[in-house]
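There is one chain below, alone, in structure tokens, taken in the form predicted alone.
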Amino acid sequence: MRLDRLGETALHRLLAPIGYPKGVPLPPGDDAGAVWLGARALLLKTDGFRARDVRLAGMPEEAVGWRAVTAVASDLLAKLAQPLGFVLSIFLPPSAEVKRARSWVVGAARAAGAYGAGLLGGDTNRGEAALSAAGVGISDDPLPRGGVAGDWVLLVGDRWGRSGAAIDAHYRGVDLAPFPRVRAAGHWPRARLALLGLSTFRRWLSGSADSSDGLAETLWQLAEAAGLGIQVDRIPLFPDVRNYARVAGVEPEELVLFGGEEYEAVVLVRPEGRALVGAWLRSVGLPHTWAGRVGGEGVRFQGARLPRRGYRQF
């Protein structure tokens, strides 16, 4: 069967268990892989992309390298793992300028430093312009995907809809000068190092996932892992996202639910822990939205079935 007929989600289900060890902290197919290192978990994550698929209009080359490391860091942090280090592999044709390669690596190094880690080298290869980053992190008790009926659905961060608007603007040719936070979300997304503070409340957390393929897809991934439905009643609709949607002639809800590239986290919180987690989020100034509950069947938004639609490689 061809990959475009099987689909990326089904391909992941097929490939993830191959060679995956038993008795490890996270199941196959989660945001990162993990093994025990004494009493702690060592996590490993890799991600890659073609440069032309992610470089939005006006995005500097350094931002491409930044994004490569951020994509990996976001997955590690969603599992409550402190990043320890990153490596970067780059692919470029022989005709490429040296400054392009250097810009990618400088951007990747800046990102690694922002997450309290270093860029530990990498690899250079001949080919179409592309990058592949990998990172390791450590956690006392990594948070897998999954959930329990009654859990609250917590959306952490403020790039919901903004990242989607930046991508939409790239393809529509909309000028983002009037929307600086939208442009920042699309060009320089920053994974939430503050998520590590949720480790204090680990006993009240059931599951989590990084959102980079879109919020709808992430909710479906969590529902699938939990074997339960998710009912979403509320999503963040920031004023600049509404304004952008009006200018571009799109629905703001579409940008939030299906935009992608947020590098934010969806966390499932047990009801008895909501007040404590909410108080901590407010105390550290971490933007957040209590979006709904775990239960029922399928994933629904305001009562209607939410399509499983997000970014697909195939």
The other form holds:
Protein chains: 2
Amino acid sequence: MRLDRLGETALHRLLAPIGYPKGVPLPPGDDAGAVWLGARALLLKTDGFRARDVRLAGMPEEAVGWRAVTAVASDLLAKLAQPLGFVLSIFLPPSAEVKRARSWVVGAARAAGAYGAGLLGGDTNRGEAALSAAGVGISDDPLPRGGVAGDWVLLVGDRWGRSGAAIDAHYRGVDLAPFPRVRAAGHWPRARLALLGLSTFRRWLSGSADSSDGLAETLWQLAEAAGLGIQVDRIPLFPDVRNYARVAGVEPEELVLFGGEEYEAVVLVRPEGRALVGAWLRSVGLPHTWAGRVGGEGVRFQGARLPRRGYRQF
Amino acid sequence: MRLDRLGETALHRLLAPIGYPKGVPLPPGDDAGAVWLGARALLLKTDGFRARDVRLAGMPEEAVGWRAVTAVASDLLAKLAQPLGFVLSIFLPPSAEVKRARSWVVGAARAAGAYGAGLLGGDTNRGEAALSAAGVGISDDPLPRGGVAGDWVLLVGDRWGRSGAAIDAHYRGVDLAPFPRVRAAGHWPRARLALLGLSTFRRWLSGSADSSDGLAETLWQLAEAAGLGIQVDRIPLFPDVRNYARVAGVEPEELVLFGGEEYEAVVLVRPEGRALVGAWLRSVGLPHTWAGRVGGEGVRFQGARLPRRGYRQF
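Next block, the form predicted together with another copy of the chain, ref. the form predicted alone:
Below, the chain from earlier opens the complete complex, with every other chain and molecule after it.
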């Protein structure tokens, strides 16, 4: 069977368990893999990007390297792991300019630094322009995908809808000059190092997932891991996302639910922890939305079943 | 400037220091990157491969995944780091068969298992067929590139010349059926987990490098890191490598010195450690050759300067 017939979700389900160790801190198919290192969990993650798919109109080459490291960091941070280091594997045609390779590496190094870690080298090979970042992190008690009935669904961050709008603008050829936060979300997404502070409230957290293929897909991943439904009543609809949607002639909810490339975390919080977690998020200035609850059947938004669609490679 | 004008060695020299942290256990440009984790060193490494470059004639798809993990493991082990886990980033066209992706992952998982570690997941993307493995390892006292005048040059393993013959056979269309160990070296190279035992003799070791771009290139890398020359008098010339060379009409020394893809370690040993290290290597059945000494000017083989050429991506 061809990859595009099987589809990405089924492909990951097929591949994730192969060679994955037993008795480790995170199950196969979670946002990162993990092994025990003494009493702590060591997390490892890789993300690949083809340059022609990842580079939006107007995006500088440095942002390509930044994004690769950010994607990995976002997975590690959603699991409450502190990033320790990153590496970068680059493919470029022999005719490519040296400055292009250098820009990717400079962007990756800046991202690593932004997450408190170093860029620990990499590899270069000839081929179609593409790159893969990998990163390692450490956690005392990593947060898996999963959830318990009654959990609050917490959306951390403010790229919901904005990253989707940036991708939409790329394909429609919409000028993003009037939408600086949409452009920033698309070109320079920044993983949330502040998420590490949630470790203090670990006892009230049931699960989490990094959102990079769209909110709907991420909610389905969490629901699947929890074996429960998720009911969403409220999503962040920022004024600039509404404005962009009007200009582009799309529904703003579509951008939030199916946009992709958010690199934001969805966290499931026990009801008794909501007040404290909310107070802490406000104290550190982390934008957030209490979107709904775990329970019921399927993943629904304001009562209607959310289709499981998002960004797909295959 | 184009990548192929600059060349791979200069490219790595340009890129390796970017974002590389200071005060860490290994310098930039070594076989792996490293950071401190308490009193121990955590090593991270990635290696990329384009499928059409890496897959020799007759090589099964599983061997592609095996090789990617092996290349990373070999770097970690040459630094005396215990592999803890690996991840795999795959690029394949949407029309590719699912079983091809699965074979890569199965091969990678088998390799990870052979090195005492798990395959901790990965990522799949559409694109030209290629893959990047990354791996993390831990070491109490990693062995950097480098060396001291008078060190013995120790070649560990028995793929010297054999891996080069396998690559040569691929391009010449020579049948490898009469040369099973050449074929095994080319299709299923196995990193040497036994190298970890050298940690016991760490005080007598000055440096090491993984050889994957050919012995001559590896010796130049070590000489450069040591700031000294290396004089090689003796290289392993296995009977099957000699036979292959005769059949193919090439010089066996060429295969040993410039072959590439060995995934074997070159270790520099203080003279006072030679007897003990040699006895230990024999006791665990690790084939090895005492090839020469550190000192003098340039890298020379039996008095003649070795050109710095080997496998190059650019």
